[in-house]
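Starting off, we have a lone chain in the form predicted on its own, written out as structure tokens.
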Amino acid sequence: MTKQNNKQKAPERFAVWFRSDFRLKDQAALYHAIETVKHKDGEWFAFFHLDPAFTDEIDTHHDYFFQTLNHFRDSCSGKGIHLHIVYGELTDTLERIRDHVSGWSTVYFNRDDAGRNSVRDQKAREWFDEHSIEYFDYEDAHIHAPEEIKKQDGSHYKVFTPYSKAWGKKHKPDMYNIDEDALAEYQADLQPIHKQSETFFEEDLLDRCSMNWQALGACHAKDRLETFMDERLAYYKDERDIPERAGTSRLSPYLKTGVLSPRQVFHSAAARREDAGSGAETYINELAWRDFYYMIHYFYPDSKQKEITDKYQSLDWNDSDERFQMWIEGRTGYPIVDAGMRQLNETGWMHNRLRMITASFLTKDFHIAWRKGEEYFQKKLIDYDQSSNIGGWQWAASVGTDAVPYFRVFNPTTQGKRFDPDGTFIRKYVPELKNVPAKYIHEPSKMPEGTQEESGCIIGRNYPEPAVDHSTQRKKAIAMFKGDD
């Protein structure tokens, strides 16, 4: 289609603000923007705000995010679409866009209702109102928004089981069918909004991203989704807790960065309910957990730093840097804990069962505040979702809503024996234990000296003694929660 150039007046232009929604399919804000642009015969442009707060230190989490952003930007370029990157404080960025793009009237974005980004969104809305920019925001990263599912009396749920029942009865949104041919056709012909920002991203920021990620982008996400749904969904309920097996979907990094939409994942699983049975139902329930923790974070905005359960906000946590470092490095002397932490440090991902085990160990065996663990996971997890991570940590520490009771303390040795009975996973990530007999793989400190020598693993030299006695620490943790002296 050829548009008539109007030299007197620029065409009306509509912006799509991308953030953690890096896809051109089933994307709420993009769909509504393109439909409006076609209806009004306007033009659209895409931008990403690069916040200086996230560019000083590149941890694993941000390495994956920025490389995913770059992959998406290249994919857009291949379709004739330019994703403008604008670096700076939020209001400065919006001012720069307004000054550069004539005719800009409206912006579309997928909102964040919880956490730091919800504050950013509110600040942006105030700026848009002040400068007469119309805005439309949408729920896109979750199936249901926090206010959508409430009790009959209008209050929010605090316990997952009744929430999940209400969630299951709620009509699920359909996927958005975006007119992809219109994306390039109606794109505004603009020079980069801020060339220096794009140069900084390309030549500085990406240069500091050192990881070699093998499966970025929509094509890999689609392949992984289809493989999981076709080959493993039916076995999900039975195999999801076994770290050595590919029993989980490994879709969480794609959901976090928005390469996949939760609607697509839900409908893919729901379509297989009859064939996959309890596996499909169990997996769909995990999507409900995502929405539940998002809702909880929305109603408890201070929960990143503050326990949701009031009576546990003054617990006397241990602040031992030495023990925290043992936990970080995976040298606690408890093999399943150490294997989980080393998997995280090496790959940027950790099996969900191990997230629970390592979190329980930090809080209930080392008695270190859950906040420190949550912040470390934030740095390392490529699928870091603030609401889910906070919810999971407060659950493990017994300080959140619907949390595990404080007197139920994971025994790391028992957990290892149950979910990695032969030590296959442990041997992969704790190689110093690779020749240890199965009899001792979960308690290597009990090996006789002769067995230690035969296996090439001398306790105290090649692998540490247990840093603490679990039985003793369990009693101390319970006493701490009870308020006993």
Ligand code: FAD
The other form holds:
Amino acid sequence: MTKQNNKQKAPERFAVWFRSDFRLKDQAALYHAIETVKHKDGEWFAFFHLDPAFTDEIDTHHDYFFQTLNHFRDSCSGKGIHLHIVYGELTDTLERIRDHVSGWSTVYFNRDDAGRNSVRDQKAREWFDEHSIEYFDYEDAHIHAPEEIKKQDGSHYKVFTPYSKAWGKKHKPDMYNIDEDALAEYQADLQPIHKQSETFFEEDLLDRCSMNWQALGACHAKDRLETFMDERLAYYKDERDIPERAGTSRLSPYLKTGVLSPRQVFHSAAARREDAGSGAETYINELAWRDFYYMIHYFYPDSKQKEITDKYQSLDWNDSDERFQMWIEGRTGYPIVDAGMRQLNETGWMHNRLRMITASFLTKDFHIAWRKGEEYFQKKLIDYDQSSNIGGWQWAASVGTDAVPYFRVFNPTTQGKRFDPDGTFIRKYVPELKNVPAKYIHEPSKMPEGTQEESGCIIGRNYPEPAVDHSTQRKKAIAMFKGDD
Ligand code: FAD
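What's the form predicted in complex with flavin-adenine dinucleotide (FAD) like, now that we've got the form predicted on its own?
Below is the entire complex, every chain and molecule, led by the chain shown above.
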């Protein structure tokens, strides 16, 4: 006999609101909900709020996100769990759920406390209060919450190194052990909350998500995590800056969508500390960067638009569309910059070293506002994370907290020579440079005419001249920051 048949009166119902935490293991809100449901002998149901703001134009970031959501929904179905999708404005969605689900008393969700998402969460909390729905929210997407790590005087850190020291000393949260057998057993037997929303998602929205992602979902994430930790972690410190090697974990899309939890990634690396030595320590420090930028975004909620350093809020950026387009398309005439942008456009991911180089180039060589680059990355990155992206851009543009000083401008040619010495990565993403001799791969415009012909790469026809002169642009950038412009 099912649990349902034993009930005399309408059971108390508990919702789990999934957002960017698509997993059934080690998920804070889900864990707490299920424990309560079992304790109170209630029922639970899962929903995802599909916001119309994200469904008109499907960029790469949302294509990946919705396909990950769909994959997760399918794996839930495989375990007998229905993830309800409800489309509409936030409060309309909540009203709809309340009308449909009798006995709904409580909702569990994982916090998203930075930037515009915190506004949505606040609106939701107010609605729950008004409608007497009890809510419980948890820190889940980060190892330490923004308020957890403060200076002795109670203020927040602005510089990463002391923050990371304090972060390193703090006890790390354990993983949540979810009773997976209870998930289907205690699930409320409901008709879809809003069938039209589910049809819209399944038939319209997914139809418009046309990219072919090879490695979606928990199984691939687990494989990638284990392979990286077993085979590459020990070399991470030495290889993480070489774009052509598999030197970094590439777990960022899974962390962004919540297919993997940061706790799982942390404990996996920490368990190998002895064997992987400085590789493990360097890797764990990157997870601290993720928390650091989240904390910074939490304390500077308008930093998507506004430079954190006040004195750089009115720099005289260049608004040339032509240059911006060259950067977007990877046609700047600087091979390492072009390779990075084309990797982003083709794959939805870019190596960290290249994110730094391309962001520096846009701001310091083209003098285009970092906000435009941040927005472009938002559309294209499958691991787009508001806080890390804003943090990375403000760092590269020298306008953020603990940013690269404005007078230390990356030289794109030297960066290329250093991190892609024989041009293997460049040749992969900029095929017109494929046969260019190693001697010229970072400065193809210096090729003699005969070499251009031999390598099938005529400068100005097959590959552009450098769009700007780096040393001139560097001086101008420094002058702009100094206010000598
Ligand atoms: P690994 O080197 O394997 O690192 C492991 C994890 O640590 C990453 O998955 C990520 O979660 C975290 N991490 C590593 N470096 C950083 C960092 N500098 N800041 C914050 N977290 C870090 N990261 C994003 O997740 N989303 C973004 O939208 C994003 N935008 C960026 C924009 C710019 C301009 C720059 C310079 C960096 C940006 N980063 C962003 C940080 C970093 O480039 C990526 O996290 C990293 O390249 C992801 O690849 P990985 O998983 O192989 O990283």
